[in-house]
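Have a look below at one chain only, the form predicted alone, in structure tokens format.
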Amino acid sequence: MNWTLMSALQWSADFLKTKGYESPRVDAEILLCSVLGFRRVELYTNFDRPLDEAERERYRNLIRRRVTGEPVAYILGEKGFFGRDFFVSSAVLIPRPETELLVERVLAAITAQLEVDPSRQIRVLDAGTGSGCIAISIAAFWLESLANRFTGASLAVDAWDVSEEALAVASKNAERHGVATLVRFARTDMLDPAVYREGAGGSGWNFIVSNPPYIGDEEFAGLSSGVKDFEPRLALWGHPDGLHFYRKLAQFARPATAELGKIFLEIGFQQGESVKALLQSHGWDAVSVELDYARHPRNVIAVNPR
């Protein structure tokens, strides 16, 4: 058989397909770009040239991975969030479009208390950073959109993880999107409430946000092998019920916030109401659940009324 990009790309998205996978068209696009380093649009217009022996065996070696249900993101170590490509590995959670939102909450809060203090000093927790992709995020949109708007104000983000392996991929991740002199990595268990009071300092952070692990038990048993069987439990699990850590946030991190700095989670979503009262049972003052672009609670935000 004459094997082209196409006959290839057919075949294997055919295969996928009969294994049950969501999207076994578009993951057999990304993965053939990936041997050829093709952007998908070249697939197309490239649609009849033939692949050398070299490039299929190395197709085929990806097609197979993909079929132990290895995710994508970590067949190719890589993956896109807020507009950049995140180094990912196993011992990472693969990020997910829906976190988008959280930065996104979290970077107007920024600029609309800049706007009232264009000389702020700003410190931001990442508690649970994993890739870094949420704090890196909020430290390349500093030195892209607010550094040069408000020259008086400096940006200052604490990043925590417990796992060596994923405070690794973090830093390289600073280190690929220039902002390694702004995000200041830590190995550290965001569940002991001692190093919230260190990490303080005099004045806390204008901003915590966190979205650690929040699948419970039940949920756990029921998710993809994809998921369950690649990414680290680590980020996932949050202990029988999910609301592990955030009982130990809403108690632990309002004491090491600034007056009237808020705090952003990242929530299942049949979690809002919950976490919206574990929250106000440890004195955080306006706290919301906020939907996202699918009209599922996905963000609980607080402010620190002291």
Ligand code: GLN
The other form holds:
Amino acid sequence: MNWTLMSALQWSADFLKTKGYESPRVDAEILLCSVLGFRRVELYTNFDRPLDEAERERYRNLIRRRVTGEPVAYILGEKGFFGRDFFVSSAVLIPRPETELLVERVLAAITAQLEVDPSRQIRVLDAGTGSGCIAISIAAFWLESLANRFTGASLAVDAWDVSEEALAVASKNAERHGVATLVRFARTDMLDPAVYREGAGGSGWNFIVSNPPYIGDEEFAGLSSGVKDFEPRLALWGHPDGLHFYRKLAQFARPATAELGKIFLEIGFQQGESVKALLQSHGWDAVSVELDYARHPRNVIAVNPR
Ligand code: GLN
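Moving from the form predicted alone to the form predicted together with glutamine:
To see the whole picture, the full complex is given below, headed by that same chain.
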């Protein structure tokens, strides 16, 4: 058989489909692009191009991995987030589009603060940074859009993770996006109260952001196999009730937050009221549960009162 782009795509998309995968055609196209070094649109203008034996072999290997349920992002080793490509490995959670909303909300708050006080030294903590997607997106936006506008201001981002392997991925991402000097990575367990006191310095962080593990035992059982079998449990499991990290953050982060500083949390869509109550019980003020584009509760934001 003479394999062309078209026939290879059709065959592999059908094959993935019979295995029950959700977006077989898109996955097949993305993987073929990576073999050929093509952009998606180049596939469409080269449907009749034959695949040589080496290309077919490489493509077959990628499709084979996908058939085991391995997410496309791990196969490619990267994932787009907030307009940039981030390296990922099985040591880090794959960045999710909903988390872009968390970044947008933090950036809006930073910008609003600089508009009031243009010479502010802004300190941000990203607790549980994983691939670094949140911390790095914030730092990159600062460089691109805020640093020139607020020349008297400065930004410093602390990014914690308990996993040495995750930090290695995150550091590579910071290099890749030119923010290695703005983001300070540390191997830190956010469940340890001492690390907040040590890290906060004199006046504390202005903004604390976290997308912590928040899957409880019950939901864990129901996760799709692509997530459950391939993404790191350490990044997913929020202990039996899923709320463990919020409980600790609510308690430990407030004394480490500057006066009128804010915390931004990503949550599971059923956790809004519980997380709100936890924050309130630890003295956080103006706690609000914010929706995502699917109108599900997705972020909880709160203020450290004066
Ligand atoms: N902060 C990272 C992200 O949003 C990692 C989150 C996690 O591992 N729970 O993707």
